[in-house]
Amino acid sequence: MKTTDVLIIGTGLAGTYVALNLPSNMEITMLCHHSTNSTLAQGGIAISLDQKDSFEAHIEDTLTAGRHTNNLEAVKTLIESAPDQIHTLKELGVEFDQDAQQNIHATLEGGHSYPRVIHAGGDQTGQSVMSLLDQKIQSAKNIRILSGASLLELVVDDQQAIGIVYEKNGIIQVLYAKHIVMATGGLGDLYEHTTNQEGSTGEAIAIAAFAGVKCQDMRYIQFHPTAYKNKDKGYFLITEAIRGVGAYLLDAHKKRFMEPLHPLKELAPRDIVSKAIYDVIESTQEPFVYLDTRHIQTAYLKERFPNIYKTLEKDNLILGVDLIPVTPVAHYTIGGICTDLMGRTNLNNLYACGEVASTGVHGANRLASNSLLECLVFGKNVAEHIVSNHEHTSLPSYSMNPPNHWKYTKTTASQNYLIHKAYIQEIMTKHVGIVRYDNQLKLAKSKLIRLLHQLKKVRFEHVDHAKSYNLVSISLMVVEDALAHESLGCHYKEKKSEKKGLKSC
């Protein structure tokens, strides 16, 4: 029987988070099936470090763009933690940007009152960070990586979480934990156009659901206002914080829209700014609007954003020169699987932490750059629960059968799953995206529900059945919770559409 002492299933900021964060006695297993979003994090973290700002303004921003449906304990927890989450970074060896007068530089980003969010590498601040924490898993003779691996199922036994179902390199297998830590990022990857790697699917959440775990806000998915369609590859996140130091957007007509809309303009919460460019181009029929840069100096912004310029220069786009032709896609999951403050679940000894965990921090909607924060404030907390509960938990004594309903075939199956995954994208890109309408949600359940049933006889028969089965499944979670809920952010819900076909961003 495999038994590690704490498994974490995820190698993005929140788990490796957790990792660092336990001592070198206990023994951890990390997870890993695909790339981590963590590391195309570009804007940085929100933090109230000037004196000029205050917790309390910090604390009313994220109310203001979660609409003040946020868990206020949460908040409070966030915020006020973030201090020493930084101190702990500098320590660990993370370098952040700095002005003129060798202070940490802040900049400012959408819905924020202050200049707050900090940086790293310029507009790599998930790359800086990450690069530098993957070091410390790899030196740590304590911390096993299992990569290339997919989770399958967890084990439950009398409500207690104590293992998980896995498949590595055909075999399938079953590793059992004193402790599970659910971080496995978002959904994103479910949509045609996104900021997610691929793979970020939000089969974890289906897994979890499928365990008896409570789950919530599924609805809520954020799009990010500013992507770039690379000539040759998928969509190139346009951080904020160009629109921070004073990028404008443009209409078809190069004229901005923003001005009349929002008291902030286009440093307007994101969800106002989603909608407001996909009605702009509904209007026009033009498939993006313009990111303005013209006014701003190129050297400047090619030292500040070294990483987006340097992306725009292979299409040909120089920042300061060029309008940015961008869109809203699918960008981060504000719901998920249903935790305390301490990351902990309604099974016991299962943990949830990051983009795939709910705490209720952010609301209907999430502020700018307060993600990387949640991971590090609620991975630190996951990680004190575990270390002052390790010493109470133990694995049931008695003999433990692992699932054997699980079968591996050689099929068709790895291109039925392709198949499925373009035909739900297509599903959640018309039916479910910025703006939705009751009978495209009901359609949407229709055909999901008709997949599903196709899929559940064979769901068991090999991995990639499963795979779909998993990702039709959170479509429908998603599906339902938008059909049950009217919207307050992130989306916006209409009761019918006069329209034949939606057009998507």
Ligand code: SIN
Contents of the next structure:
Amino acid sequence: MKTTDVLIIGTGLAGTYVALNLPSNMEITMLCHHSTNSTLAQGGIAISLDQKDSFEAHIEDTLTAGRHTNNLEAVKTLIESAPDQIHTLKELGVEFDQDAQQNIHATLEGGHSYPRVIHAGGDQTGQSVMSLLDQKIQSAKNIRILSGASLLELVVDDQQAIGIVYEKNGIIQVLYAKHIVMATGGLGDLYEHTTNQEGSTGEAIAIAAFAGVKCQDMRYIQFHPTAYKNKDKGYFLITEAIRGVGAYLLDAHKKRFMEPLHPLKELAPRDIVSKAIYDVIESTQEPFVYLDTRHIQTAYLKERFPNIYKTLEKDNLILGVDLIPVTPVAHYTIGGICTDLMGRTNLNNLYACGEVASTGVHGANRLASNSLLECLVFGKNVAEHIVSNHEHTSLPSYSMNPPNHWKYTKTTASQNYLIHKAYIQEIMTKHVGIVRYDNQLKLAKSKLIRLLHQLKKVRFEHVDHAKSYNLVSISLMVVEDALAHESLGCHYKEKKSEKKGLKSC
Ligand code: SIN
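Output block for the form predicted together with succinic acid, input the form predicted on its own:
To see the whole picture, the full complex is given below, headed by that same chain.
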């Protein structure tokens, strides 16, 4: 029987930060399923450092972006704990970019009333932070990485999470742990177009829900306004920070369109900019709008945004010279597993932090660059709670019997999962996007329920089926939540029921 003190599911910033904040005498296992989105984060980390800025202003901006539906205590915790976490990152060796006076340089992003987004490596904040923290994880003797493993089930005994069932190399296995931390990120890859890594399908949320864990706000999927379609790959994020240094958005007639829509123009909160782009695309029938940096010097843009510059250059687009075609794509999951401010869920010894968790900190729409901060602040809190509880936690050895409903035997790899995933992505993209219609949501629901029923009978017989079942379940959670609630942020629910010209898939 395999056991560990702390099992962390996910190796992004939230999970990594929990691991690094735990003492070295604890045995930690980190389960890794897909590449983390944290490395893709460009813009940076929001923190009010300047004398002219304040916690209050950052709190107010977060609440405004979130339509004042945020959990205020969570917002205060996030923002007031930021300096300590940035201090820790610096001590660990993260080098934030500096201005000419050698102060940490902060920039503007959408919805912020003051330039307070700090960054590293220009536009490679996530990569810079994660590569350093990864090294620390690799060299820690008490941390073991279980890679290429798929989470299948939470094992629960008497309201306590005690382990997981997972698949690795075609073998179903069980791992028991005194503390389990969900840090698996979001579900952008349930959409055809996303900034997320492949495999970011959010099924850990469904798996938690199957075990009776409370989840909330699943309807709030945030769309990033400016993604560029790589010629040979998927969508590539173009950070809001580029609009923060003055880039404009132009329609197909090369006219700015944000000016009459919001006082912050191109730097309005993200959902407002995404909806404006959606409307322009609908009305012009061009598949994108343009990011215009032609009034900004190429040399400056190349130095400030080296990764974006390099990526666009490969497609013969030069920042400062060419217009960049951009479009909104699925980016961030605001809802998820309900937790308190220490990351605790309603199941004992099960924690969640980072994008997979829902503390209510973002309300109905996340403020730009509050997400890496969320991983740090709530990841640290989870670690603290585990430490304070460790002595009193034990595994109930009498009930550590692996679930016996898995009938799985190893067979040749099947394509079923990929077919199901593509079908789900098509449904989510067509019916559950930025603008949602009641009848389209109902159509999505009936299609997903049909697939769910097919898979229910076979879900324990093949890992592919179990994975498909989890994907349909998480998609249904999004759709049902969207049907049941009004829209306050992130997406727009149209009153009229039909969208003209929408083909059924
Ligand atoms: C960006 O840099 O525009 C994305 C950062 C975020 O999602 O907050």
